[in-house]
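A lone chain, given as structure tokens: the form predicted on its own.
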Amino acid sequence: MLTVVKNIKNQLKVSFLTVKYALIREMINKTTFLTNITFMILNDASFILQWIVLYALKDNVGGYTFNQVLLLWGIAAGTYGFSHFFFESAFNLSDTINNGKLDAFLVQPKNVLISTITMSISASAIGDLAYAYIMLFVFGFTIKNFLLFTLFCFTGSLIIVSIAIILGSLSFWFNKSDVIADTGNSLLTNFATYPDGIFKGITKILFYTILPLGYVAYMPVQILSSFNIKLFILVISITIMFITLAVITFYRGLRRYSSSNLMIART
């Protein structure tokens, strides 16, 4: 047991060091670094203007008040920020597999999956994180809200990263599966900022199954608006489930990589 704990601790330390050095590389050109962050905040903020206009005409949209929409945008931005800052490479997993780039990680005494998905960062994601907490302050800052908001941004990012891993791992079995991965990742990002009340029928069902936006953004908004322990436990449980599925899918696919893709990579 002590050995397992020690190995996990060492792997987390290595992963954080990887992220740290990636951030240092991004900060070499400070002007570009700060410009990317600033423009990401402005880009996120620009979309709120349409909601200001819309709520000037209506009291609520899809059952959401204006403050709840701001909170939804905050969680969506925070989820995107955490996932792309810490796990940017997860969204390029298909390319890593198809081009034999996993070879370098297979010969290292580190966890292959964690090392692969933390090898790069997106500096502009810091802007998303900053914007997320600005939205939290507008919604209403309390210690409880801050802790829950941070937790849900992180659980949401873990769900999105898990889906990216699952979709990216399809490349172990299928050629050109990167199209599926890119489409799935884009859908999660694009729909996360719209109140779920505007969706009906099969679309809404998809958001609580195949595309689990309900657990990434919608339920967290409900919990922050009015705490519900059952929904809280459900979000945590779904997060663990997707992480487990991602790990299983990746390592089952990795068996195929060692018997086929590596030979392609050597040619």
Contents of the next structure:
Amino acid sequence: MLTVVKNIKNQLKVSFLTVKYALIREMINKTTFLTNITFMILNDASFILQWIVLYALKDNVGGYTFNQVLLLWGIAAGTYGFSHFFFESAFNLSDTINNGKLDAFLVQPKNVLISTITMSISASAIGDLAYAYIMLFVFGFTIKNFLLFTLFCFTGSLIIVSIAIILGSLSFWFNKSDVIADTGNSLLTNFATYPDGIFKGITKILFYTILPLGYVAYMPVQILSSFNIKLFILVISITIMFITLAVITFYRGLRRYSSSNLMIART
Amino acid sequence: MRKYLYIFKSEVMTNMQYIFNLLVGFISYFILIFIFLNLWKYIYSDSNELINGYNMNQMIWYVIITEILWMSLGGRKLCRKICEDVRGGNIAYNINKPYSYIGYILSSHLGSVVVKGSIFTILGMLLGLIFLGKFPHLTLFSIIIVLITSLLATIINTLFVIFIGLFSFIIEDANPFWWLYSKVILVFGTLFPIEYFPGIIKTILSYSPIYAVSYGPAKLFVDFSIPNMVNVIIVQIIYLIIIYVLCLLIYRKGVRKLNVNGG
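Alongside the form predicted on its own that was just displayed, please also present the structure of the form predicted in complex with the partner chain.
Below is the whole assembly, all chains and molecules, this chain first.
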């Protein structure tokens, strides 16, 4: 037991250092770094205009008030921010597998999956995170809301990273599956910013099954608006289920991996 | 002019080899139209109700057209390519060639937009017909005018992206400016017609590039009229001249201070 705890501690330390050095690398050019973050905040904020126009036509869109839509955007931005800041490489997993770049991680004495998905960060994701918390302030800042919001942004990011790993791992079995992975990832981002109430029938069912946006964004908005312990437990359970599925899929696929003898310098 | 036509044709031929990739790109387009179909069905309690002069079908056709124009542009890729050409020094290889860099980039990019745009137009029209059951009122003349104004809109939009990309001569990475430009076009130009915006914003938008690159062709498609057609074409010609001159100025200024470390 003690060894397991020690291993987890070690792995977390290595992952933290990887992210830290990736961030330092991004900060070498300070102007570009700050411009990327600022413009990402402006980029996200531009969509508020869309909702101002729509709410001028109707008080309620898909069962959401204007503030709830802002919260939905906050959670979507936070989810995107956390996932792309900590696990950017999960979204390029197909490329890593197809081009034999996994070799470098297989020989390291650390967890292959975690090392693979934490090898790079996206600096502009910091802008998404900043925007997410601005939206939380607009919705209503309390310590409880802050903790729940942060937790849901993190569970949401773990769900979408898990899906990215599952879709990316298809490359162990099929060629050209990067197209499926890219499409799946963009599907999640596109739908997550619109209230689920505007959709009907099969689309709504998809949100709680193969496109689990219900647990990433919609249920967290419901819980933050009015706390519900059952929904809270459901979100946590679904997150654990997706992580488990992703780990199983990746390691099943890894058995089929064969090196391409790629020689590259990783700096 | 013949050399640019040749570059354009070569790019068309190259892009014809990657039709599958373009079809995959259509999935994102489909998702977006699907979302907007649901959104507008929710907003319009009755499909014949008029909101700011548009009924539900017109609103959805409007988004179908503006998104065809926008998504077939591939502006992010073009902006990134120009930024890399400038930052990496590749642009130096083009300076001593017997063509203008702007002309080369414009004609080669139009080659890829034409292929993508044609496929998106066919599939977009099919999608609209499946979702809505009918086209807005169209005549052969109005279709020809919509095609001409769409082509002009694409040329102007491409020149705007080139202008933003050439900003890399001044700041190292012009990509953030591209994000901002794309969001302005997306929010003000593709999601809603300018009639949806209040007073002063509506007036500003009527004189902005959005009128030329997005609103104009889509408005002519959903609600064609001769005065509108004349307005759109005049605004497009004015913007075409302005943005081309701006591109030339920034390019000439940038090339003068270009420093390339050969190797």
